[in-house]
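This document starts with one chain, in the form predicted on its own, laid out as structure tokens.
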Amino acid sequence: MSSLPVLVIGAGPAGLRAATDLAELNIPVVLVERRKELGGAPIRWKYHSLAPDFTPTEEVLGPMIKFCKNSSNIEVIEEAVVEGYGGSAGDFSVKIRKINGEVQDRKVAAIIVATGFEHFDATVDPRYSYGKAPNVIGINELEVMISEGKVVGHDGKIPKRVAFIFCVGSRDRSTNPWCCTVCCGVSIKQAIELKQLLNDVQIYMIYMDIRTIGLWEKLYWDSMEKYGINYIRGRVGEVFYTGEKLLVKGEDTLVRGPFEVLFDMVVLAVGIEPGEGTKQVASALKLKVNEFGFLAPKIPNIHFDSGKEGIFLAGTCVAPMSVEESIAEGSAAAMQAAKLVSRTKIIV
């Protein structure tokens, strides 16, 4: 069996799972992360819990982070990127550059790319006044507030009426035409958590369509039947700050009429899009990307196969998906890398 390590690029849910699985098989791993912390977006944005069952994020990612930091089979290189590669499956040469300029040339048997995603930057869509009007925030920012147990506006006041606007940066040809698959469920989860945290808050969900896939559908019904959360099927045309409140203007597409409603806080369900790390690694490893900027597998629905022997893909660098799906994809990619390692005989 090869004694060369497997390179895992990205230490979010998919990368952590891949590194953990390989290390538990006694296969050495080099785990490269471009930021200081391990855990990806869920840790960076302090995700409080995961849909659909409100499992604390720390319970899911915490053990993997601890394992990767402490395992003798895993070398963690933080604040670094992979700049290029050569060789072939079983005997790759890769160049790793740290933020301080230090460069390492390493030999690896296989490569797993798990560079994750970024939340859509709503400042590019002026209709929502994100970054201009106070108390217009993203679901990622709300997760931080919920994790800290304190949801307040810019003036320190507790919001009495909150609107969630779905599909911000998703299903919109002027920004991103794809569905991010999870933002409906995440928004509903957060709305329920707000109800639990702020007992008398009124919540309105302004949506195009509700896409709570599979077992996530229970969130939708519970939000209405148990928590009294309101739903408006419509399209938002403008969020306007009156100087005191946020006026949301739009069209109710069920009754086919305009609406104007005042809110204390507006939460934008900002979608998933490829991050800078995915763009960078695509260039460094000469990987194909699809029309949306995600890494393109050889066969669209078999995500781990990059089309290049010895290079495997996992998680949201390929397509929008939940944390749980990303973890499963990390395991799938790890299995493919382990099979390749078992076939090689290179000794360092």
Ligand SMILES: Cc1cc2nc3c(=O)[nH]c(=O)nc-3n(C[C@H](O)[C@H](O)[C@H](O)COP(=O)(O)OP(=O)(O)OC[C@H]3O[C@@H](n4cnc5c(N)ncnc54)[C@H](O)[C@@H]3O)c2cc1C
Given for the second form:
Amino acid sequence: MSSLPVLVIGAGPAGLRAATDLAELNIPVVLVERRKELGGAPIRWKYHSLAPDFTPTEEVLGPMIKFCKNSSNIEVIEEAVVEGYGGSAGDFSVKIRKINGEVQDRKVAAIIVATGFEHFDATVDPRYSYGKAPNVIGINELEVMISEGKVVGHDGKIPKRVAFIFCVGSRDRSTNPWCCTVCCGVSIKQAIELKQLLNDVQIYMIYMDIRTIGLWEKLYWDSMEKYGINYIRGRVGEVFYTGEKLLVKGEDTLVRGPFEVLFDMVVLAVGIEPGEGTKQVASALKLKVNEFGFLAPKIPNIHFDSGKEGIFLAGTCVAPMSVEESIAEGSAAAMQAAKLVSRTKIIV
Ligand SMILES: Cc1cc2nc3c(=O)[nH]c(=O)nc-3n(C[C@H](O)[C@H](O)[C@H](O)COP(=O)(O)OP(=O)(O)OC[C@H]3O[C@@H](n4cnc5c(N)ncnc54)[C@H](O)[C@@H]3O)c2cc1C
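May I ask for the structure of the form predicted in complex with the ligand now, the form predicted on its own having been displayed?
Starting with the chain above, the whole complex follows.
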């Protein structure tokens, strides 16, 4: 006798944790991931280490990825999405379509949605010249460079002066009004890693407010006191390529005056958006979304409850959050699914 499996959609930190916890309870899992690899954003973007403690990403995600790939309780279906569902809690039928067109109709007891986020596309905001000027990159691209131990401009030169611009596509009513919650801390973590990699680099953090909440705040103090990283409270009006350098023009909102500074590289702290994957699942499972496009829980403070019996939510598909929060949400959703399975044991 065994129960119907739980379907987990998305194999980032939240989905991996949910699948792992369920499998450890001996509940079978079908883990559907639309990309070829497991691990979500941290693996896709080769995060070098995780804020706030510089923990190697591999140490956090590696064991879960390995477990999900090897557990006899977990069936991983990569390069696939869920196209639709029917039935009710305890006895759903779902349609899973693989990238090669193959379709599987499956029965599942519960569904956990953990489809995560996408980075803000900085080409949408012309102020930053992203995609036009060389050496204007996103924090996601810098993360890859740091992982590879090689931070160079388009001409192969090591940058001597680097600016980080905070809140690109965050806290901005012309793009996304919400705070992405992790990008201040992630930017500071990267600035420290850059200092460790390129000793004599000068780094300027151009910020609106510093939101390194909770224990992440230590990154902020260390960055100034131990690494000599500079902070400018201001708003950027334009990043202009002079043909040689990047001229960053803006207003210093502390001294209330304009500034114009030349840099070799500009790093945009691009925000977190719901993304296409979350849109796709919202439409396939007919889930409610909020005014920003994130999946809307029935009660805003109880993220796992989608408002549909048997369908649970976890991680950044609900709101911007850190890896540690996403993992905790994966566990919380797994617990709800496990309760449902233990109530409804259907014999297959
Ligand atoms: C540049 C950057 C650096 C960061 N660094 C840190 C850090 O140092 N520390 C920290 O705590 N947080 C960090 N974060 C935040 C961290 O990336 C997120 O908290 C975490 O990845 C969220 O996990 P998740 O599982 O919710 O989503 P994701 O990591 O986005 O995973 C979602 C998964 O679902 C899949 N998927 C999407 N749609 C579908 C679909 N329709 N069907 C099937 N599969 C789908 C995706 O392919 C993906 O594998 C960083 C964020 C950014 C932008």
